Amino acid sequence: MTTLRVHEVCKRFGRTVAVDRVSFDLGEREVLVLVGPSGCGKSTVLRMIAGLHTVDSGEIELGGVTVSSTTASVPPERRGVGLVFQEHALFPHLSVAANVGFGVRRGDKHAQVDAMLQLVGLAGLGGRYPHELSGGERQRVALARALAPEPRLLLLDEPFASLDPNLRTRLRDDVVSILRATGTPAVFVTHDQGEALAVGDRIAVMRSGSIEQIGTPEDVYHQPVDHFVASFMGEAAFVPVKVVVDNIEGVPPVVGAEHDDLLMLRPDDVTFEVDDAGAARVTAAEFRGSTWCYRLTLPSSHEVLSMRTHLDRVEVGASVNPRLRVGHRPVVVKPPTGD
């Protein structure tokens, strides 16, 4: 069953096209991540779903009912949608418990608030006020407040952007666990590629107001549809197909590839053996804690990256023979268009 349907939605601000014919569906219990660079339109899409922005064309349906179109718009408070923003947006004069219970309109409010605080790991803190909490605790309160009315859909707009990396990762994992436990479908906006890969059942990569690709994290990362998606979703080297076939052992011919196509190689795709007679050379090495990332320069002057364990130290300047790792298949993409 489809919880949310966004169909051919467009939004302009003056002469600027913020969202251009965006379409996607969201299933029950599914988490969809909208990811892309700043200004690509992802937050605008979220705000149209919430009812905070009208649509200029297209339709948005929740549970099979049209809530946004050019002829009708259901107010935000009647959409049954929960919102979590980067800024927390808590009421500073209300206690944690009062913030969480603010949108609860039926049932035993006290019991529901206690259950939500327990769920987000803040049991016993209901009497505190927002200024008495850490940033991570305030974001947990915001999540509890959004979930307390049992929304049909949860919308999260860069909810962890203001947190330090360690707290961000821990809170992100907790939020995903909570969404799974409650079965709440969600649309999650982020500009962080790693966060998108970790959170989403599916990912929609946006650029200049449009969706470039939508699919599972594995598909978007390993089978990008174009150069933009390939480079945005993670480190990659791009080598002309002809050069790669000539210089990296084990790369099969690519059927249907044109001469100016590029072969995308992620750092985990490439390995190498040190060989004094090797045709390539290690030109840089970056220590990343558990791994080393090596930059290899081919005889053609093109460069590829190779990730190896931190125990496998190779000196810069070493001659090597690069090759594809077993089981990794090359992906061909078109060169960037320059727009």
Given for the second form:
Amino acid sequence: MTTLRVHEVCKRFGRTVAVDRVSFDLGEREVLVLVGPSGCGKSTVLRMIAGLHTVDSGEIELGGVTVSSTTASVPPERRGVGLVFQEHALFPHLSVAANVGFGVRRGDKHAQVDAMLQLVGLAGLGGRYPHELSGGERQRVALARALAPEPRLLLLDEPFASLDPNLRTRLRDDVVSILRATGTPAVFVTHDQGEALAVGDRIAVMRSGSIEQIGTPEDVYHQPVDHFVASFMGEAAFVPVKVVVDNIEGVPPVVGAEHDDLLMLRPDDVTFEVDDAGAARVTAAEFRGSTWCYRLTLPSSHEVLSMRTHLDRVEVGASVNPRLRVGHRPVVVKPPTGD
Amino acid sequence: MLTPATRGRRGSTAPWTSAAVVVAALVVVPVALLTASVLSPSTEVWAQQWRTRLPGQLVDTAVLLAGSVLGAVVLGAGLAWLVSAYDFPGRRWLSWMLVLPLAMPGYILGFLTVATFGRTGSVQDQWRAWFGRDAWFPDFESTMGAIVTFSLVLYPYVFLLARAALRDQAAGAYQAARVLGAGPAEAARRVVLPMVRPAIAAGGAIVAMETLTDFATVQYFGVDTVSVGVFRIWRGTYDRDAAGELATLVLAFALLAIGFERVARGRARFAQSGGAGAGFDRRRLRGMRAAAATAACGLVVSVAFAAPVAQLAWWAIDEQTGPRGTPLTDEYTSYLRHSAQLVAICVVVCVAVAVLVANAQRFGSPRLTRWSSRAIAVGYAVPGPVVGIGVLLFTVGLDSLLERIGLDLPGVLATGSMVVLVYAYVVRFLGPGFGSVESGMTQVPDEVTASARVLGAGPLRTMWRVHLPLARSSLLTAAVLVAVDALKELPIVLLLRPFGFDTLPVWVYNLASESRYRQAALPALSIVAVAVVPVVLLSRRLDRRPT
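Output block for the form predicted together with the partner chain, input the form predicted on its own:
What follows is the entire complex, opening with the chain shown before.
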């Protein structure tokens, strides 16, 4: 059974179309990530699911019941969803415990609050006030508050964007394991592709109000449907098919490519051997901790990236023979248009 | 995105939206009705007015307006520049005290001016004792006296706005101009003045509105403005159509003032004034110039505030304890009670309505509630007589409408009832109260509202448990602002009060009109004492120096 069904939803603000015919389903226990550049409409989708915006057309169903349509909208307080914001949005005049207990209407409130604080690792801090907490603690309280009423669905709107990178990774892992432990399905909005790949069971990549591609992290990373998804989801070089075939070894036959089609080459797709007779040259090297990322310039002056372990050190200026790693179906995309 | 957090066609938007729209309509309709009455002018009324007092009233109004605005602008902007750009002994204190005249209503300083400098005043007595019976003395019971009074009580509006603009915006630009090679005078003329001009214009517009509102103070001075005309016609003949038509002239003057403000402001807009400005590096004055600066500020403070308060205190004490005085009567407590009742009702209604509309912005349809909240400011931006007569026209119309459909509510909406008086007060004072509540609500992020809703709290519970506790201090500010404005208010209560319902200001005005100045001292002092409270609170907030 699907927890959430979003069907052909549209939303405009004045003249701008914020969301344009977005559709997706969410299974039980599934975490779906909506990812895209800022202003692509992902937060608006989230707010429509929560009932904070109406839909202009299309439908949203929660647990099989239509909650948003052109003619009706169930108010947010009767939807039974949880929502976590980037800025936490804790109630500054209430203690941590009162914040967490705000939405609990049934059963033993105290026990539920304690259990939630335990779950997010803040047991014993119930008496504090939001301004007495660190950023990470506040985010945990926001999570506990959203989970306390036992929502059928959790919505997270860039929940970690205001935290520093180290804390962010740790908190993200905690949140994912809490979602898994409680079995709460979730829609997670982020503009960070790394976060999207790490968190999602499935990823929906959005641009200008529509979903460009929806699939598993491996799908959207390795088999992007277009140039935008390919470049948004990770580093890549885009080189005309003919140039690749002429200059890089090991390229399998590419069928049906047109004249100006490009081949996507991720840094881990390309390797090379140092060869004084090689036609390509190493023009830059970037140290990334566990790996080195080299920029290779082909005779046609196109550039590709190649990732190698830190053990293989190659000097800038060396002549090399690039080669495609076997294992991936090569991805051919049309050149980007306009933007 | 700053869209209101919650909408839904089923559920809870509609009541909030309609409440906000109804409130806005109740505020706007009286003014609109008055404006509409121009479309069907009764030529007879105008012809009669034109033959009698109107030409003189137009001239007096124009002269009074021009003189008061000019005086207040020169005083306010000049003093703001003095305390912002220079340092001299006592500057900090004086800079703060220069705001105090805001607490001195014109109808109080006005009678003190007449009592002191008028034909029978102590100063002229002394003057004649020294220089003979026919010695020349400026006639203060004239337009000139009224202009001096209005300039002294109203300049703080210009002073506050100009000082804030100087501090927040102009200081950085002034320094930049100096670094680019402009001398102090050139930098002031080419950079500072143009930057402060919008603030001065805004202050001037407020001064113009306050001057137009008044028809009590000017009567001490024998000045016959259009506002006085409205009052005379209404209180003399109860001809509301004639009063209404004349009130449209007051509205026309008000629109003219707003037009001037727009022109003077030019295309400049107020920049964000967050108090982030660095402030001027004040030039230290020495010797005679320092003494002159201190004396100038001190003189204004004493003439506009300290000396009048001292005089009132002296008279009040003398009247209560002196051998020839008439001690405190029951009248005082009765008028005080009336004032307190009126103020309490106005505060409760204004704050409740302000909370309702401010919350409707979160829970209702965004477009309609935004329009409503703008419309609410109309009452405060329109002179008192316009509001008073407009409310009168509206309630009388409503009354006869109800009568026609058989819903007779005897006396409730009748002219001169408490309901009408409170209605007019609320129309007039909802603006500042709402502004305060609205700014308090901006402290509550949209996400906080959204969180409460998603956690299962409906609009009412969200308002009660989240919005009100968080906006608490702004509710208090709103209550204080409304209370003081309502306590000081004289024109509307003079126009609309039920028979025998005298408030403290009415009492002061009646006594002063009969030249019983000493007896008016105690109620006048009470009003000033209460009015000082928000002035001190507000100026402290505005004064908080960026460090």
